[in-house]
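What follows is a single chain, given as structure tokens, in the form predicted alone.
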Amino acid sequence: MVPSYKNFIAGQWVDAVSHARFENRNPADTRDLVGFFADSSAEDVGRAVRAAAQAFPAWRACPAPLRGEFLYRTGEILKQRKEQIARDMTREMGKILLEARGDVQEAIDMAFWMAGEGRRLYGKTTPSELPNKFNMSVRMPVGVCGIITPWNFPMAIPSWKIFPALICGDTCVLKPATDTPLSAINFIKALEDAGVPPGVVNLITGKGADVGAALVDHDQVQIVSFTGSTATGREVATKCAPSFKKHNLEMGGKNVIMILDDAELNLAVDGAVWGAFGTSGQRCTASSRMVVHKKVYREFLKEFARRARNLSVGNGMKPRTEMGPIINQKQKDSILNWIDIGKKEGATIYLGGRPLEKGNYRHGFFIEPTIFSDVHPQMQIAQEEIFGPVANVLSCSSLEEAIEIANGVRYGLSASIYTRDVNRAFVAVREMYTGIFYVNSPTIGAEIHLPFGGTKNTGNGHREAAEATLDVFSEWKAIYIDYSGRLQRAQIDVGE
């Protein structure tokens, strides 16, 4: 018995209008059919957007502290269901169970954080320049939010978007990645069981070309929040531009770990292994470049390869597995193509570089942990996001050169440095043009109470998580209350 799942519209679980379905299979073992999911169309999107629009007036009128209570209950439900949700996630997405639990925990943390924002949602009061006049600012909701999320963090990323949208008084239509619809359904079920009113959150599954495009184009969607590739993000921005539709984009990265000659080398290797091969390298924050001082380059490379060689690759459900599969065949082919490009560019495959397709691997999408050495900063593999278990090791002769190489890409998401010199660390903190920076830690591991996002081609200037994300899902309103009983003209009457 293979379960069949539906869309969630106006508080009801309903089939796609066409009754079409698509399969979702385990990337570690494609013989394992996770379920059938609604293969939706623009018509389904229209139904969901209308439901969200109809629910918006009552939801925005609901006091923010009460909206926070719904989120708090959602967090408690996610805590209770954490293990089963994590297992579902590993089964459909492939990341090891330990990481899947962390993904769910991030959603729990965000639920509780944003529940508290229901009693904050601070505006400002400020003195007027005129007598007998009171000035303040408040947040107001935007309206219907189109939420488009990727497969690599199928619960954490929806939580970064939907929870702040709800606390601001917005309503949402979620379009999850086709590779991870079950995690999205588990997320929406928690909101449903927490009592969130019908139409406030809606879920439509299906292909990006059909569902995602229709959501972006719909004239009742006031804001689109997208996480995914830079190429698709550019399409979203282009479609939103003619109508000035609000949009926030979280896109690619080509993140760097700088390892100086005074670094604690074992600690740096720990960070490089985790940063490069955690989630099989399928993170926008993955540590895909290691810029290593030439004095410790060979020593680092040798130990990095030894540790990566010993990683246990396999089904994420097995307790001893340290790196799971690639999400699907298309992504596997793309990664292998990038490995071929690296060879042709003259980089040396120091470790790995091959697909794993025999024995326990024959029914899944697996690639060996791969390390390139002798990489030049301008090589394509050192410039473009590969989104897989491929790490490039480059050499430098100084902190200044390391920073120049690190900044020399079109992305600006995350970076880190390993050094025991606090002065050099602070120079790197100042000079790196990225949205996130770590010292003596890899480029992954963001916490929800700090802003998340990047510069350059990584995003369009917005941030997710923490209070910064409230600026995405709300608009500021300035309010002036004049109780002088006469006409007062700002700027003109000042000083008279």
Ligand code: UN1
Second form
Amino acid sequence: MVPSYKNFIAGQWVDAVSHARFENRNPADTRDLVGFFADSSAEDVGRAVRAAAQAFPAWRACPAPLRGEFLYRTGEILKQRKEQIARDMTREMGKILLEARGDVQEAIDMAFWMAGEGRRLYGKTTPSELPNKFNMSVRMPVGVCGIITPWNFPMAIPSWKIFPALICGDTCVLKPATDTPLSAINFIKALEDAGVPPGVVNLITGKGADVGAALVDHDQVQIVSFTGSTATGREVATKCAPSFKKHNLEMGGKNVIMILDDAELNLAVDGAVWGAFGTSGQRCTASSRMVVHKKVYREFLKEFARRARNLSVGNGMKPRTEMGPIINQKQKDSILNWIDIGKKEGATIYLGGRPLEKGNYRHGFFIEPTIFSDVHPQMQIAQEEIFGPVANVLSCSSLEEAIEIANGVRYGLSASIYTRDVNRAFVAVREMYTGIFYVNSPTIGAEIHLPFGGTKNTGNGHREAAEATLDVFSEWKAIYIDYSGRLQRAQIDVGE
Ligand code: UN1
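What I would like now is the form predicted together with 2-aminohexanedioic acid (UN1), since the data block earlier showed the form predicted alone; can you produce it?
Okay, now the whole complex, with that chain kicking things off.
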């Protein structure tokens, strides 16, 4: 029996109004049908948004430390269910079990971090320029948040958005990626079982074009929080612009590892393999460019390729698998198209470059770990996000040149440097215009209590995670209390 899953609106699991459903299959083996999910429409979105709007007044009135208690309970439930949730995740989106567990762990960490925020949500008190006057600022809730999330971190990313929204006193409607509805359902179930009141979180599954667009457009949605492609992010921003709807966007990356001539090469190779091929390169933080000093270029390339060639590619559920499938046929076609573009641009396929389609790979979407060498910084493969297991190796002859190449893209999410020279490391720390920077570690693996996000076309000036994300889900209110009993005029009655 293939299970059939529903939307979650006002505390009830309900079918789409149209009763339409869509299939969700395992990308490692498409014969494996994970389940049927509600193929929703704008009408379903309307119901969910209304439920969230109705729940808002009581939720915002609930003291923040009590809202935090719901998050502590959700975190505990996710901890108990971690293994099963991770297995469901690997089955529906392919990443290896070890990484799926990490994805759930990220949500657990975020639950506890944001639960604690319920007892902080710090504002500021500050002196007034006038006597007998008290100044402070507080965060206030905003309303209904439309949350649109991708398939590559199907639990972590919803948690980065929904937990801070809830702790700020907002209510939410989640629209997860079509490829990963089950992980979203597992997430919402944890919130439901933790006793979060009806309507505070709602879930609508379905296609981006229908559900996502209806959510962004809905006039009762006050904040849109989106993670996904730059093209879709631009559409979200354009839709939000006329009414100045608050929106935060987390989009593409073209992340770089700089490897200098004094780097510990084995460590750099370890980092490059993990950064480029972890999650089959399907992370916005994936290391897709290696800029290597010419003195160590050949040695690095040889060892990097040797290690990548030995990666065991397959079904992420098997304990020995190191790299899983690509999420779907469309994404596989797109990656193969990028590989063609790279060849046409004159880069050398140093390793891989082909789809894996025989034997055990027959029913899934697999591509060999691929390394391009002789890549020029201006080639499209060195400029555009590929979102797959494709690493581009470029050469440089100095730290300055490495930094220039590294910064020379339209994205600014994550970057890293391998060097044993602390002076050179700090120059790179200062000069790289990215939201995240690593020394002697690859570009992936952000921790939840530091701000996450990027510059340039990666985002629109916001950060997720950490305390910074509270700025997305709340508005500041500055409060002045005059207890002098007379009219006091700021800037005027301050004396000479
Ligand atoms: C993403 O790929 O969208 O820093 C998020 C990392 C993970 C999150 C990636 N913690 O690589």
